[in-house]
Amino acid sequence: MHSTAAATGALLTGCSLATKRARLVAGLSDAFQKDFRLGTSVKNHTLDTTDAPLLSLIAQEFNAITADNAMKWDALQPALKVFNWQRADQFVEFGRRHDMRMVGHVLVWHKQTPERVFRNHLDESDTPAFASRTQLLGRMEDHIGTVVDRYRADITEWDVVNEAIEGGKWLKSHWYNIIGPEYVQYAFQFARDANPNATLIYNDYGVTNPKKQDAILDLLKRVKKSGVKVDGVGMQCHLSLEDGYPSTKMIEQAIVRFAREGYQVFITELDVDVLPRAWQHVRQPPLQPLHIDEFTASEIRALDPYAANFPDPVSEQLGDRYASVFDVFMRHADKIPRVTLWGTSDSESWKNNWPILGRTNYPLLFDHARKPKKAYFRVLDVAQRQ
């Protein structure tokens, strides 16, 4: 259940009385209730510490939640055939208590899957050989079937496969190298077998790139040809304020293209990075971020310009950026069942630590003190002017 309108009104300190009255809603999700569900991700730390104020804010503002890390393979099955359900059960209990749409994230991904999943543990050598195709498919089927079946009554949407494409080509992950490109259709088949009524999603980043769209659609055609149904495409939407990339036109074109091909479009991991791009400072391979303290004082000022405060002009720009993308979402609400922010408050965002550890970022709708930002009200304006 969502809190009352008065509870949200109490958050709007600093606004005029007239503005408060105009914006008196029970939460952002209520403002968009005729258009699409509005969601957020829930962190392990929030579940572990039972962060009551943050959980209350989430319940007030959103009507959909995604498990940030609690349902990834390493969390659910840290050892082969040994399942740990504690965090995932907490996530589901919270969603059930507040009558929220719950999204399972993610069943098959090349990251956060223990290396032992891909190894043949019957090998007696010091360095275990890779598992056979049959072994790995068996482990995938067992994991997906066990997880999806356990939450069959509660989780109706699943990010089944995450980030199988890199650029315009298949990512050569262990899944791909051992099973082949068929691993994607097997993953969807196993999920469909476990819950025939679930909404099954392929999720990826950078999908506004036309070459990546081509590769994703080829992947989906391959799955469809095998007789397996994929319901939707998840567009992660990690946006940048610095260079405005991707543009709203690119976002809109991607939505229209995937919808034209018959897929529901889910905005799955929305945030807006306000800091300078810093990929040139990441050690690779493998990707290993530096800490901000490893830089000189002048470099820190350039790379972490808002460590002390978030300037009003930049806050206004962030509001403009959020308003512009929500304008797009509203124009295509008939194609979009859900828009999910990747986090609730700035303090919990992964953008504080990637691609440089220890920076202070402001990518979400609630600030580090969990107060609504100008971007929050700009998003609310988009909903209320329809």
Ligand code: 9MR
Given for the second form:
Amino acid sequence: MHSTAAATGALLTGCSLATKRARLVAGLSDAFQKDFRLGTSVKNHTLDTTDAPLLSLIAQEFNAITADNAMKWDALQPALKVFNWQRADQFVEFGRRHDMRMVGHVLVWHKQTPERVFRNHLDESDTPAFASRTQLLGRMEDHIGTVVDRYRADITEWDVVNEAIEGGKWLKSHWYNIIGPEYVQYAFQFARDANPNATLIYNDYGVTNPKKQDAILDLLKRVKKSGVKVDGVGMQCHLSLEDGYPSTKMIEQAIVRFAREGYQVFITELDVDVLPRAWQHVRQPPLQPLHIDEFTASEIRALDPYAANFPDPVSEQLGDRYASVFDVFMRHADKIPRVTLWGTSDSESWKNNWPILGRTNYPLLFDHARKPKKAYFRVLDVAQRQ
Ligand code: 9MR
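Right, and the form predicted in complex with this ligand of this protein, after the form predicted on its own?
Below is the entire complex, every chain and molecule, led by the chain shown above.
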């Protein structure tokens, strides 16, 4: 099905870690075929420009895809009852052509949802009053029903609700404030009604924090009690090299805990930030990042240290980190149906622009020139050691 040329070329030229067996592997996802699906996210830009080399690399190396922005509310329903399917259709067409598992991301989130969704449309003032609970539930039902039904035959895994918990508490989003905590169970109910056979996931970041786990498990218990089934928990896994947080052990504990509670565990947005965290530089509120050019020369050296090149020792460290988390995923492959990276090549990563705009980051498995990195071969090595 896939052409083997690209990966074979990569393996032959890429790294001494490639074993003889590695040369026989068509792509990274093939190496994990017996363990879990290996996915990546696809950017709007990639779909808009039909970036053929990147799309063929994706088809070569991965067997699952998530649209990083094309299926968010603002993309699919920019104005009330006005749907725009163009990009999402392209995404699905690509997945279909390559027989990939397609993940719908995301039905209900507080971000990338037009403010008007939460407002009373009959109120024509500049700052219209909030929608009523009934109005908002109606819009949610309409959005979820329309979207899930349209892609019923192709999208069998949905991130239904994203990031409802902050720290150990409910995030006070418009969804929460207008509908109450039941908004989560309604979202799952509407998705289930629209596609009873789909795998429905609750997705969140920072889930290695035990307080956050408690809150997520409470949330899931509420949904279960209401008679609605949630199939899985999505652990985003945006990791950092700087302080090794969260530790591999914490990641493992989270996987084991969610699985013990009866949920499949999906690794949904894996990447490893190699730059200093720099959160202190985000303007708050409203979480506005500064551009790296706004800093002094010495600050730039500290905050964006690898702008010219990615030093070997750091590349090794990145490889170690990837190898250790994939070791854990392999040990728990019976609980994990899919591991998805949040992007393919370093140049497409959101981590180049967050929490500072315009830095040069190296969080993924393919470098800025789309060549496989040491980390790629370390991950491949984990697959082949078993
Ligand atoms: O990758 C997405 C990036 O292009 C967007 O600017 C960003 C804005 O909200 O969302 C990114 O994806 C997020 C995902 O949808 C949910 N988890 C966190 C991801 C990184 O911010």
